[in-house]
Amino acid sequence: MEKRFFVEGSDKIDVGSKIILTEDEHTHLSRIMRLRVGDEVECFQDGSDVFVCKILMETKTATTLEVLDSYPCLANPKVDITLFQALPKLDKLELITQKLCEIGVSRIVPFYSKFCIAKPNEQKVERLKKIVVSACKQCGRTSLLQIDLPKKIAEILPMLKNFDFVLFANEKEDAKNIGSALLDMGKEIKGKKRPSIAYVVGSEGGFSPEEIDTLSKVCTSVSFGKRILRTETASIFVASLLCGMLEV
């Protein structure tokens, strides 16, 4: 539905409960989709119900709507998937960004390594957010899509372990490929009730000999083929084979 908006906070909304809209919300309801008192629309807020609502009243700094009914949201994602990713150029991050939340990853964490160009920039995760909201509105989820702040490569090191499964998107892989990796995952995670996935994808400049070392002895080192992917590919590549395997 395209008459769909975000909440922001965590005041638990029922039937009959009125919420209150301003800011960019406010203006895309008010300016952009010209939606007038009596129109209904739905909300949510991060991980909720949607809610079905109607607009009572209209201000020039905010819109007043009141809860007619919920159903539950069946688009959010059913399985943990986060991606690692090292930092590549934002126009870059902000398209893996929109992708990812469309196909049904749950978190992403951005890291710098050795051989990236961008530079950390906690500013701009802020943008991300804001993108990961958008996301939502378009594919239906009310789940956002986590973005934490940029880490070390060290940082993420120990945060790899605490998944079921990790892949490592490896260009100097020779021996194990994507394909029977996942059938690997497909018989370690079988029987969990929510199983957690990770995946590791390097930036433009890929990462160093000794990064690759390190990182092959705590995840699954793979190849994609004899084709060497686009960092934004990678990303999604693996996000589209992993949801598509889980039904996510």
Given for the second form:
Number of protein chains: 2
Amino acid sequence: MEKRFFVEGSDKIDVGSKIILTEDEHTHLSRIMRLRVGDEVECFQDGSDVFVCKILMETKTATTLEVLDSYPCLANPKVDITLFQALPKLDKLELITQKLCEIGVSRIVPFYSKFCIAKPNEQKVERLKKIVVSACKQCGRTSLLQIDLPKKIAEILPMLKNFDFVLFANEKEDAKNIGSALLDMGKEIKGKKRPSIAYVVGSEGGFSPEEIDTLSKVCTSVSFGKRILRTETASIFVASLLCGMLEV
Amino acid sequence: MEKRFFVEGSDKIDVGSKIILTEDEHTHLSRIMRLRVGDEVECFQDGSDVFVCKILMETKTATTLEVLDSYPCLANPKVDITLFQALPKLDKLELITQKLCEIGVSRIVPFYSKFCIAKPNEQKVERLKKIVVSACKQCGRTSLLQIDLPKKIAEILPMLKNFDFVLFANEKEDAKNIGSALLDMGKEIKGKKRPSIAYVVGSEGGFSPEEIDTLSKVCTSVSFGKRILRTETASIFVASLLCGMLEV
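Return the form predicted together with a further copy of the same chain of this protein as a structure block, the form predicted on its own having already been given.
Now the complete complex, all chains and molecules, led by this one.
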């Protein structure tokens, strides 16, 4: 996937279409990868097929490509998995974003909980989007991992009801281990064409007792065993289990 | 686990024993956490119980503790999982070390393969040891994740024969998905008191065709599906699946 470039927007692209790369992608193609007129590259839009292109024209500021062929992208997730992540510090959210994109998660919904330390801003969303595009190029998927703007905890509660199964990483939970919860989940979603699964992970400070109560009522609480995982480790750990077992 | 300190060596420690902290741990206790004579903390040796201690004496250069009580550590891994990791760049090996310690892996054996870029040195081992101690404090285990000195690929081949089950993350493998390989493994190791499992992951450059041939002969080759994972993602992904499903 080394020579793959992202195309913004959702304009229909077909064989014969011309594509003008955004400035970022143009710079990457011409200055870093030093590709020239006539070279072949691949392009994709969010969720599209993969387009095989030839470089038609290259100036200092722009690259124009022509689509020669296309083929379906087999690397896109086959199950919709959404992480509801209580906002961690930025470097952790960046790591989570990169790893979950590779592993096969579809969407991250960051939210504020009582003990969150991090404060969000617009710039971060832009930065995370770049990480997503880069991870898509790395792993081969064309459907971007979607990252919502941060929500309040009260806003996510009704959203959780729309999923076929919701796991809640509850560090206070001694009973149900994640391994057996996942086997139960497998039975429950069996036969569904494209199941939707969500999981909820706390920030560095964890959840307040009231938040744990509220979340426990709408989610299946699970324990990760006897070790306490950092927030970013927990999010990657559960993503791996879900995507690995469900062959996402 | 905030006030937990690591004690070097394997001298037998009992209730009533005196412990003198190493310089690193002393500095952490006195300068960063600002704990004082009479305060209670926890200590551990590699694989030991957890020792509840009181600070007896504190000077500029040393802290002496007295052991008041001890209790068994329930957070230590119950299955022996070893990662054979073709040497990646240092920042990736650091991330793998931290995450695998939390998730529950017992040992990492770095090794050289044909396409490795990274070169090892002694300093790195010291640095990785610090990451391990810190991750143990975070997640609550007392048994350190063991990190071997880097080996040659020819040296690891006979080692792989000593495990009950060995997985090989083979990006050329289209057949067996990791999810179903793990279910097979579960049947195979069922009833074993303390099964030992290994898995082999390539570096950024992957393996040469000859290396893939050799490893395929002594391991169960598995595919991770249609996406290509970075080396550190692959190592964390498989650790999560193994530790989650086996309730390590």
